[in-house]
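The chain below stands alone and is given as structure tokens, in the form predicted on its own.
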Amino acid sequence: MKKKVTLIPGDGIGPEVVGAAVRIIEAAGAQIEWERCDAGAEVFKKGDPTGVPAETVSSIQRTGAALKGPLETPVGYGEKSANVTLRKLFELYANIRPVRELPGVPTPFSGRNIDLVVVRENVEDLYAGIEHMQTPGVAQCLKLMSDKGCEKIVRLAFELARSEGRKSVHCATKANIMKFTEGLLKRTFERVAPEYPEIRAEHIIIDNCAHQLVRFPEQFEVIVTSNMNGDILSDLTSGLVGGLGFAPSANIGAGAVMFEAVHGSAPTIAGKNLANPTALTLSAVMLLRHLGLREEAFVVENAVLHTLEAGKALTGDVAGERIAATTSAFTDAVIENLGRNPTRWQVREHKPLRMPPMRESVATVAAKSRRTVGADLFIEADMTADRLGPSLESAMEGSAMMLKMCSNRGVKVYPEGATRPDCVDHYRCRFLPRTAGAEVTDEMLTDLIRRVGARHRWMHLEKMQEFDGKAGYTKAQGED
């Protein structure tokens, strides 16, 4: 019987790079029947704004797998990325990006035997996309990063090194600065860690990563990271080996998985025959490993193999624009070599992934003990620190609750704040109870907002809450 697989051309060069890996995956043999789709540019045009259509959607729950060209999404306005929207509509909350040295492409790290996988979270952190124009000239975006998706990810690259046979994860984080978000990583694969005691865990600075992906590239074999930062070490990761044109990548959830190159949708070189297809190609071959087709997997991505270390077929991004091959005499040359293998090139093997259970209850972590010991208050003011501050203590006096201290951008500006501040009309305002030790109650939160109010245009309130007498806040730069 043959397996149903979503088929989403996409936008620009994805038809002819998903046209490519069809034809050759079906050359291969793969029982596969497409269900062909849309979703990407064309459904933005059509009005709807969230790029993917109903019937997409649908065709993915029938299906529970995807193969996905790349989509255009607009950039600074209106409408979601539509990948971002397919990543959340299935809750495909882990990117695995491969990233390994290939025969014939040349590059400054050739002979450095780079072989690793990014395990990126997919669906939280800034990606949430909860953004807010606070003033007409201040933005903010929440960074939000749970205990339950920091484990599922975290179990989900352990898993992969298991199943790969990897002796180590690293697991790269800014935790020295954003000690809450970044910091929940940190903790949850510190945790997580001792329960795979055949493989090595390490945490390294998200920075530092970096700096050693492009000097000792060959240390890393599994590195796990956040949203953000996974999209751009995987971006770097690439270029490590030949760039985008050679950069697969599998989207998971436990309900559905989507398979996609790292590249985009390069309009400049569309419908011209001279993409890359290896990307998509090297995709496919995620997707037929995960439908249990191994044979068809491991002959498919042998004929790639062999055709990059034969050197005949290559397409512009390799062998240059004069000698370069097209992307359909490129996926003629992988079906002629299909049952061939590289002289010097073996494929790794592939154990089942073990996908880590899915609670279907809410998560919910529960604290022995919480307080909401006082407020910040966010405040537009077109005003210096020193004339908001006593316009601030002037309003709460007579309250139970006081002025700490006011901040500009994460920094101390009242009383006796930063020496030089260069500020913006977006004040955070601290406030505490008057009484030292007393818990504030929503009673005096609206106190608060109806003092401040009366003077002041307010945007955005925080408690300021203790969890197990732990704060559960950061303090401005400059705040005591």
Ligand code: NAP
Given for the second form:
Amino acid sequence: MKKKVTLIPGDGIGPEVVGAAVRIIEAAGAQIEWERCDAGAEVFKKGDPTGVPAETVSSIQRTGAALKGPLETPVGYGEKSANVTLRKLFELYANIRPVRELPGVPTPFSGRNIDLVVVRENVEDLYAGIEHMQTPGVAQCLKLMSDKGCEKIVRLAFELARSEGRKSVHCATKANIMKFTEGLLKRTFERVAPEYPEIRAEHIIIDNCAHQLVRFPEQFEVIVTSNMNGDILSDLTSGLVGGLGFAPSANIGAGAVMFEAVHGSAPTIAGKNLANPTALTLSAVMLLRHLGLREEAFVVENAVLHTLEAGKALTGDVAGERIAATTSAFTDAVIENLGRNPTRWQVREHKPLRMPPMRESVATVAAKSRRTVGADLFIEADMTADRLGPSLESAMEGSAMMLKMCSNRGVKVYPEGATRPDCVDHYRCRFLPRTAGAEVTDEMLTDLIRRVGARHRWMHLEKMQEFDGKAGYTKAQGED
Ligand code: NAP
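Mind sharing the form predicted together with the named molecule? What's above is the form predicted on its own.
The complete assembly is shown below, putting the previous chain first.
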């Protein structure tokens, strides 16, 4: 019986590379029935602000699997990314991006046997997309990371290592700076790692990881990381093996999967029959494996590797313009080579990936005790800190709370710190109860807003909470 899969050709070079991949896997005998659906630029143009029509959503709900071309997103303005919408709608929480040295694709790293996978958390972090202009000149993006989200991605990284027989997993974070958000990923990694004793688990700071990837990429097998870090790092790793034209990916969730190339719509070469369809074809290989069509996956991957190794029909991104083959010529060559294997490269063994169990409950961490010990009130003020501070102090006279300090973009500026930052009109003003150790009540917060709001424009209030006796907030730079 044919397996049903949603097919989204996408924008720019999407229809060319998706068309090529479909031709190849059909020629390999894969029994798939495609449900062709739209998403992306054309859908935005028709006035759908999501870029993903309801028919596309219900098709993926039916099939549980999609092969997708790249979708265009306006940069720095306009609607939200249709890619991110698709990933979030289906809770595709893991983005798996393997790269491997390829035959016939010379790079400065050729001969080093690069063979690694970036496992990128795919729905949380800065890509939660919660942004606000807090003043006309200051923008904020919330970096949200959850214990549940970290656990799912960490477990999936270890399961992936197991299924592919890999011996190590690195967790790359910026936990030295973002101790709560990135720190949560690091702590979760350290908690889960002992359950996989046969796999070496190491933490690495993300910037050093980028450095090590360029210096000694062969030391890495699996790198698990947060959404934005993984987005950037995986383009870097694509560059190590020949570029975006060679980098496949899988977006995995508990109820659906979506396979796509790492690259975007490459508008400069769109419609010219120049794009390299390898990345999309290798993404289709991952789809075939997911569908249990292991023999077809093996045959297609080998044919791609053989074609690259033979080097007779390579696209311009690897062959250079003068001797480049078109997208269709490369596709024809791969189809002709179905059944042939590369001489020196072996397709990696893959056992089926065991999906980590999901915890159904919404709150996954229960605190035994919690207290509100203060509040940060964010204020827009076109004045220096030495005028704002006294104004806030006098506003709070006779109230149950008092001003502790003001910071500007994270640096304490009132009472005056050791340095004078180049301030903007966006202050975080920290208020504590006048009676040391008293709990802050909602009435105290309402009074705080009423008093400060009568003099200054405030845009955001954040409670300072303690969970099980531990501070759930950070100090400003320079705060004691
Ligand atoms: P891009 O589309 O990946 O293209 C960057 C460059 O990489 C291209 O200009 C091209 O280089 C090369 N390239 C990419 N794919 C190639 C292929 N298959 N064959 C040969 N060369 C290839 O990145 P971008 O220009 O930053 O983004 C363009 C649009 O795509 C944006 O709207 C962005 O939001 C979207 N995007 C979508 C996805 C997705 O759907 N998952 C991912 C990333 C970006 P040369 O110019 O040297 O030919």
